[in-house]
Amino acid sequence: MKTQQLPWYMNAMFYEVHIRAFCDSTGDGNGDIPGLISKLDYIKQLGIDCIWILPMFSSPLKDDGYDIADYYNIHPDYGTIDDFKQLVNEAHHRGLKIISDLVLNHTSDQHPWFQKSRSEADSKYRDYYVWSHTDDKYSDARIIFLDTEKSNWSYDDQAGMYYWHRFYSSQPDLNYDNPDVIEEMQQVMKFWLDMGIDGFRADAVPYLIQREGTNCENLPETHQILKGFRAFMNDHYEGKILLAEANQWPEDVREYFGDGDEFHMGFHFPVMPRIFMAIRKGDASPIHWIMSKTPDIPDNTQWCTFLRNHDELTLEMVTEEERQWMWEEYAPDPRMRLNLGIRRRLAPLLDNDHQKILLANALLYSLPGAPIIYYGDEIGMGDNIWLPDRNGVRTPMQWDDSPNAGFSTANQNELYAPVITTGAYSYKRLNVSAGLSDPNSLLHKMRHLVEVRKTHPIFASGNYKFLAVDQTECLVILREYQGQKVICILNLSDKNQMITLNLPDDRDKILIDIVHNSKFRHIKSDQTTIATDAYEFLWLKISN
């Protein structure tokens, strides 16, 4: 029987890159596109299929590029349009795909559209944004950036009116009730797709439309707009993808897949904090619970999963009690907290314990979805909680032990952000070069884990079922696909555990350890007991 060819994104491994933080080719202290090009072979060797780059557009950088002043130009710190074309070509030459952020919801207040909107009442651009003579409309909408914004409305002296913004006041929301705005954004998509990129991670998609008496999130009109963007891509750009950033409950994100006619992929946000809960508590129950709240999605759509990214570790979708517990356990210093989240990297969150880091990744890879690795997490990079906002997890990539971690030849005080120079995470001891030269490094183990996961499509497309649910010290997941079975056993506790599995249908078969490519056990009876060490994980294929 011929195996159905999966769309490329179903079994893809993504790598999130902040261009400014990755590699500086010019010595000005900022990472840039030529610098990223010079590191494509490293990314390819990690086992990556697709690079997701944070916004690279012209911007005043009040929100690290998510405040766009020109959708058609590259920020000069990063390079030129020609540099970007070369990046796409060089990536494709290596079999790597590139997706970029598409910031749909808002622009910078420096964007010419907004400048004309505020200054010219009779201009067509006045209707490109959401204006009001009062600040009491849409009062049921929550404020997202609680630490900095007191309202979703800001008064503009020039216009003599209030404008609507779901994020910073320097990021006015676009008015998607205006068909001209939809057409503008479609032209932006066309511009970059024609350049050859492989799709977009669409930022903040739940907030495109406002309606009185609602929380202004996930509204039907929003879905109609997004379906229109998908139809445009289907008609003109086969094989390109849309990835939804909707920081919502899974049942709400489900709507962004539509009937397979909206987004190809959607982030699964709330599984992420529960992975950290499960490991700290030594209890699989949080994973059991959130996956029970995760609906099926259409064929040829996929969840996108992650442990960390460029934002804070969001705690929006946990209870108040759970949020306080997470803060106490993972962010005891108030500087580690931001909005409703934690601004820390993966390694510090997991005590710089490589076994825990590998366990967390193995847990993520054992669940349905296409995983993302955040740049630097593959070597266990640390964070700098003394930098403002979310910049603490956006420090320069640590390539080697030369000055500035091999990131830049600029003077130290000219770097966009300081490299980490002290403690266990100092670039002198923790860097790519050191990881490559040590066969027992986290980098080598991550590479191997990625390779094993990718060579077994069962992880991308298989059904899943939890086993041994009453033995919650371990998370046990049975993955099944086209007659194949893999059992994932993850010891979440700091003690050795014995797990008893009921496998009557597999009696007399053999368990193969696919991580170490070795025979593990002969299944001799209906019940099989397996011993695991503290924080150990096993991926066991059932073979005849």
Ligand code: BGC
Contents of the next structure:
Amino acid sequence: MKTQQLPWYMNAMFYEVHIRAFCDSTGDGNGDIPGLISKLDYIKQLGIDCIWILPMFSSPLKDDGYDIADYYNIHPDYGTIDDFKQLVNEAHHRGLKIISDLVLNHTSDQHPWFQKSRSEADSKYRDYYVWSHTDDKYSDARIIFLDTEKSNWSYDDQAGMYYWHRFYSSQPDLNYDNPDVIEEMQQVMKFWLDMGIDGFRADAVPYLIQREGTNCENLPETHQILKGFRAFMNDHYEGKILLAEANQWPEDVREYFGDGDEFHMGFHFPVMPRIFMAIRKGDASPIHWIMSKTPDIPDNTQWCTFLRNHDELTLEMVTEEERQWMWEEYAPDPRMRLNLGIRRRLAPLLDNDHQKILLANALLYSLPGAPIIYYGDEIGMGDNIWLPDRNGVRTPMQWDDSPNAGFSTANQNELYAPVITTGAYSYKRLNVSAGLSDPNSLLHKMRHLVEVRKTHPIFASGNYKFLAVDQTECLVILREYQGQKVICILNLSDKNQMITLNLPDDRDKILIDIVHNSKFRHIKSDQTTIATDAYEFLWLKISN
Ligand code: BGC
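What would the structure be for the form predicted in complex with beta-D-glucopyranose, given that what you showed me was the form predicted alone?
Every component of the complex follows; first up is the chain already shown.
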């Protein structure tokens, strides 16, 4: 297959934005859609292809918008449907795609469907949710929000029954055994796709169906429903994508790609904590291990990879021992821990060490998949562990050193969350404007890395193979595509390492450093020895 025939998402760079946190155009202390529109040029110059926006729908915000009260309306803090249409047009005008969250599994308890479901036993809405006279069904299903919820069932006084919820009790699960629910969701998809969005990040997809005697995750019936949504997209919306949020082991996520007839993309959750493990331990083996457990996926489907997002750094896909180790190393203060994860941002996790931050990104970009950058991580933003829930990694974007970081003209106490004002992460020194004007900033280096990755489609479509080296501290990945080769060398340790590569087929060829765009080495014999500094990475193209 020729590179130019690849579907757009295969080689895309994604950027995750929380509208509330990005830019406030009205001065009410909340980011909004016109604010995001005003920053599209910034996102574009970063080298981004597609923006993923967190839920922007009407919501009582018990779960920051993942509790939807009306799928057909925009939260008034964010603007109007017309603003949203303008956002889509302005994004497209700049060659940017835009996908939104699609929260399939549950609604808010304030949604009219649930209001009727609980109060009108005879209405069709009763069967829109999962009700039971007892709270002991599906007892093999785990509790996800462990720090707040004691059960997946909550009692509702009005209905006189228990309702099922995998997340907060204010988020009752929809009943996907009911075809009307499937039809409703298809209508929701249609509404937003007709407005021009380029697809959805489908939230919490493993949990749609419950069956006794199972853990109620990844069930065949769930896959059937999702395949139905995909068929609907195929029929009417060619080129638009479905991205699966299935926080599962790779062999289970593999099922969400189906035979190329389910999701176009799926997050690779388990590789993420292992990148942090590998860098802290100075040991490539966690990456070798998880990639050895990662099956091939169908043509024209793609992994979506990330280092951080709007949630806690999840430690669900590691062993109990690894989880303890990650908590000790990366979340020494109990405030940094939440559920089975760590509520910190990328820069603080990596000691604000730009070399390590770039190494982590380079590692991510060296692996198969289309990467996502979480807003603010490109400048190395900090977090605020004292805010509740996951709010500490959702603080206002730091644009410049003016009051409120240039995010909003509201009074400080009217902001939806405080800006970061202290220490190395204070907006006074760490902001987009400072990053743009300093040629050595993390922002410039990230932008360059993104550009290099994107101008080499080998990263998106090529095969990958780990090359054996004696130093377990180094990860060496060979990417190959249509006779082209790039060797990615990542020194994960805090010491210099000399590695020897066996390249008998490439004798007399030249290694080109594609990050610095310079000749690196003439390969004179079957073996070549390369010196790397602590936490250094090299992307070397083999050229004639
Ligand atoms: C989202 C979370 C949200 C949960 C429930 C997740 O997977 O990423 O932010 O709380 O779904 O909707």
